[in-house]
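Just the one chain here, laid out as structure tokens, in the form predicted alone.
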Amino acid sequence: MRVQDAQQQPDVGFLPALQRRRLSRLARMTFHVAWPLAEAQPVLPLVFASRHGETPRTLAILSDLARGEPLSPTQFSLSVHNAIIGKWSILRGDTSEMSALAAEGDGLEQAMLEAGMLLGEGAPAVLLVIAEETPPAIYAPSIEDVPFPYAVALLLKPGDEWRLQLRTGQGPTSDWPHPLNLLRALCGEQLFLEHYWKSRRWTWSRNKP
């Protein structure tokens, strides 16, 4: 999903009200694109990715430090790059194992390769996740890779229709976030699709049927 509005939270109606107030936009955004992907699943193992995390939360805490005030210790907890896998794990009353990644600007490609050893270790399935917020105006000089808020879920299972490879190279960037490049490759026909960080050359092709 992308949120269009600055102020539009996602829908997670099916979550009790009380949790619903405690949830941030980006834990919102998560839950909403990926409940749907889980609900018919008993249990799941989960991959949640974010390069900036609660940057909004954070900044609130600091600022609150900065004027002497006392912090709240809901906010701290709920600021911490875990948080939002472990609500998700006390609101499904999923105990499987869930990882929460820092990555750099190949946070999905980095994902994929922990869901990846996740199967490859006998996972059924496993779900995937990547979210940005729209970091406080204050940070904007310095974080110019999430032009709005978004998130993308997957479900992924052991198969072949797509292969991922990297290699060392550089290139152009896209204007796009690049979990977004990647949902319109599945969604479509396109066969290929190249992703660039540093020197890092991060290679998705379909194999073809």
Second form
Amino acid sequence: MRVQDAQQQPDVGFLPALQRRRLSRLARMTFHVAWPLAEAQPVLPLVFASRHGETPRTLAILSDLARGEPLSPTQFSLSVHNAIIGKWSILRGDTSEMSALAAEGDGLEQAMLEAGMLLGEGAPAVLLVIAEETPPAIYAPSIEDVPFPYAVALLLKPGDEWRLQLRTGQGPTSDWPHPLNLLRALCGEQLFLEHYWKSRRWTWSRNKP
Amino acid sequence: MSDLQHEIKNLIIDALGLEDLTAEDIAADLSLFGEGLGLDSVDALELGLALQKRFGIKIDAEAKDTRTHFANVASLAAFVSAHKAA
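Next up, the form predicted together with the partner chain in place of the form predicted alone?
Below, the chain from earlier opens the complete complex, with every other chain and molecule after it.
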């Protein structure tokens, strides 16, 4: 399933024009969801997760290569997986620890593990962003997990309201991007969420207050 | 304003994604880098590539004259004209 994409761009008007012009939509989505969460936190470690990253940029570079044309320095410099968090660090003036993960179907949980370790090390809060861009048409037959572009930002703080557990197990995969299932669970009264990927069974459970 | 200067202004806007600007906003003697238009080193590389594609000019990033040629639109136009004539 794939939702039609009219290439709408999220608003990042809070960034200076000269700074935002090179940002891809993936970067704009990331900034759009994460910026408000970071406003009250001058210093904030960041875990960014994206399975596919900037595939439109890498395809543009590969296409130039195939045509024997010189490569665009802008495309090249922003195609690496940690380019977005690099931009984030510069624009926010925040040199906290930041990492970019490319995990598979359970990227959200892998990122949560990373964020949990940062909290365990004493960070008062950690920002987690998971984002995916619609893959270019040429990749569409091979990429089934991005029916539409999306970005979710979570501001994580130490606590015991939620618990995430990993066990071995197999089960049905999610019909739509899993981070949105978590969002739905967080917004509703849901106490329990399960997510399977390969042989991994992740269980999210909420402690009743 | 010469046609070539106008063309270079539009090339700068297109190649560097300066969508908020028009050619009229870029004076021929406005500094392109640092103070002035505020372009950076990645822009310099991107602009060099765009000039290379449009006008077939090979630009040596290490040559000491390159910095002078890239000072503003007027100097770039003079640089391109000189290469066209050569």
